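Form predicted together with the partner chain, single chain, as structure tokens, below.
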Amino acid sequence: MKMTVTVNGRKRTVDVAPLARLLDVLRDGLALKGTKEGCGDGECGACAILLDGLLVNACCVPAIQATGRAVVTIEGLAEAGEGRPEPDRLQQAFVDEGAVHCGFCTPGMIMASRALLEERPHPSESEIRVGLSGSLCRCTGYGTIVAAVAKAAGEGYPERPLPWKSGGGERPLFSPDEAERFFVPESLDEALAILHRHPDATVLAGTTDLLPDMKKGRAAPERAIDLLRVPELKGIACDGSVIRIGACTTNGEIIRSPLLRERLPVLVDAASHSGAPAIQNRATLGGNVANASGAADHLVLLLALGASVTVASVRGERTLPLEDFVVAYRKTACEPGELIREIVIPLPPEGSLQKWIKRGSRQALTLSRVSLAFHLEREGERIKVFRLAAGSMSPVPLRLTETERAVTGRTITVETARLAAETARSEIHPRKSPDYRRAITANLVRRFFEELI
């Protein structure tokens, strides 16, 4: 296909395959070799760039979705800056602070830093660390990098906001063969009609699951439909007693949503601990649910929140409780021709409590080894409603209904905490490291209640 994309302020047109990685388009198609590839899995941040002003990993973006948008790479920073000769202030701060060792992570680190400073001109050290948590460096131990970002921020960088936050909106120009296989609908009706004609087509949301899968040879879509241009699939709204979140809403949008921060902070918490910023800016809630994997973080939380899923097709829409929607590992109740339209979450009643806990092998960019989501409503001293969901223990996340039943109606005491812990321990049957997962699940459940005493 012919792809037009605005790169560092210049319109460029290249011939590429629709599902080619933006990373390859930049490095090979446009000879911009500053963007590096460390892993190709979204896990290292060496390929980080700005797409319409947001940090993303170019190895997880297909060309079809980058078409018509604005890309900024490491080569563009100085041009975007104060009109000074290269390097710009941020790049020079990296040089001055000794943050550049082998330099292979440096372009990605600098792009992540720029994205952070666009949003937070005066970040604290911990905000810098969060902002860079998806960028691995094997050389520096990160300290000098954090110092460089602080230095640039202290110098008032960036003096001007990034000029290139949107592209020209061009559509991909497909070859005749491609036009039969790749689609970029711009309304829900159009998307559903295409899906109806091609029920075997893969729908593309944030592609953070899909592109790494393609690289590993686990997926090779023959046909694909881009959902990111469909406005009806976006957005977060409060509608009476429920919150509706469009399937293509990203974790980044969840994190930045004032509505959710106020009304459903637990979802913001889960979103901000899923992946790292460059992944959050792409990963969608719908994609996470569609994956139906035991390790999908939102699924666990949404189960505890009592959420449902609305699916749509040319035949119309239907809404199912999440428990019924997730049928088995990697299998959902989506029929051919259907896609997830939105997630519907009941607004938690005043005074209720939600908590989400994730334990992985490290603090950022980690798949859960154990994740737990709690929802608790009290009536006086007693537990009126309790929902508990667990992830990473089974092929798909589970509600721990026995534990729920065991404590409902009880007051919160040390004894209740112990009972909940023991019931949860016997209720789960993790395949890998069963003793460990059981024990820490019990401990975390116990801790949840103990903290309420």
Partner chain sequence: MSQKPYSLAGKRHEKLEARQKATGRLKYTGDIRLPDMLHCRILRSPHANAIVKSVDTTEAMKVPGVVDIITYDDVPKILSMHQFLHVPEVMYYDSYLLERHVRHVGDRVAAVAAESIEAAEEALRKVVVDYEVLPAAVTMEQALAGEAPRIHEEARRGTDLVEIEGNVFEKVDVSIGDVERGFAEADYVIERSYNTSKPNPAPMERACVVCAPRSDGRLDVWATAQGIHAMRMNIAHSLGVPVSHLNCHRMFLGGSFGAHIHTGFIENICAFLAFRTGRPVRGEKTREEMFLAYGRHPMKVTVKAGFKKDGTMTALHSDTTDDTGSYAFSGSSKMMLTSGFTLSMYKCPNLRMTGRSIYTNTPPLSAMRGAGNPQASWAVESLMDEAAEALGIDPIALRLRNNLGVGDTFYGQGPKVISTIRSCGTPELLEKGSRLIGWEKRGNGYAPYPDRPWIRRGIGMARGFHTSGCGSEKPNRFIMDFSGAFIKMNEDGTAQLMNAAADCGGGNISTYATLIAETIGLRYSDVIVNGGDTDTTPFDGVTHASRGLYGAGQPVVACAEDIRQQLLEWASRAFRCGPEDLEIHQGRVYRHFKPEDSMTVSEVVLLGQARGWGNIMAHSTVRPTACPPHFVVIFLEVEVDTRTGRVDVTRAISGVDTGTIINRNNVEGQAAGGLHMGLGFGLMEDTLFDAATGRPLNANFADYKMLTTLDMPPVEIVFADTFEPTGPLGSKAIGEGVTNPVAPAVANAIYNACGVRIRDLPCTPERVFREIKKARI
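Form predicted together with the partner chain already given; the form predicted on its own follows:
Only a single chain is listed, so you will not see partners or other molecules.
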């Protein structure tokens, strides 16, 4: 495949495999060695770059999706000067504050810092740490790194724009063999027609699982359809009493949505704690649902919110409740030729309460050890509607219906909190660390009700 990509303001054309990692294109195809490979799983941030102005991990971006877009690497930040390029103010701040230790994580740290300061020119220390949460420093020098970012912000960085957009919009140029196996549709009808002809094709969206799994030995897809150019699969809209979210809408877009911040802030909170910023800018809501994993963060919340999934094919569309859509671990109700078009979420009634809780080993970790989602509506002093969903304790996230029935109709008291906690403890059946997970679940459920008293 011949791909054209604007790198650090300069158009470059290279021949690569469609599913080659952008990381390898930069390092091997374009000899830009500043972008490092650490974990290859999207967890360490050593390969962080800016793709059309957004922070992403280059190890999770296939070449087919980078074609026609703008990339900025660590080399693109340096100021042009006589002889060797001069470091820009952010890079110099890392030197001044002693934030360059062994140096391996530094390029990714700086790119993450640049992305943060583009969005928040005057961040607090907490915001800096969140912005860097996907970048691991094995020398444990985070204090000086945070100080470097704060120093650059205090000096008015960034003072010059970077080439965010390529403006070309070039499509990949496939070889005759590749043209029969890889597809880049630009409309939903085109995508559905291709999927109808090739129902076994793998659909590509955020690819935050696919490329890391391929690195670990998973076979590359024989055929693949890239959905990121399909506008009908993106967007967030309020349609009467429901919120409609396109399947290819990313966590980053959810976090930045003014509509969701106002009407469904619990979803913004969940997206903010599902991966680090570089992953949030790639991972899609539809992909999280389609994976049908017991540890999927959004599935838990969507169950509690009473969400539905709309799937489409050349035969038309159908909408299924989420409980019916996820049928087993890694298995959904999608039939051959169908793909997820959107997720439909009822707007919570005024005065109702929603909460999502995740417990894991670190804030930016993508997998939770325990996750719970609550939806509660009151009628006077009594509980009118209560939905509780739990994840990371069964093959797929589940509604805790026994707990729901036990408290519905009761007043919110200490006794109700105790009853809900003990019923939830007995209702879940964790596959691993059962005592720990039961105890955490009971404590979190009890705390939810006690905070309402």
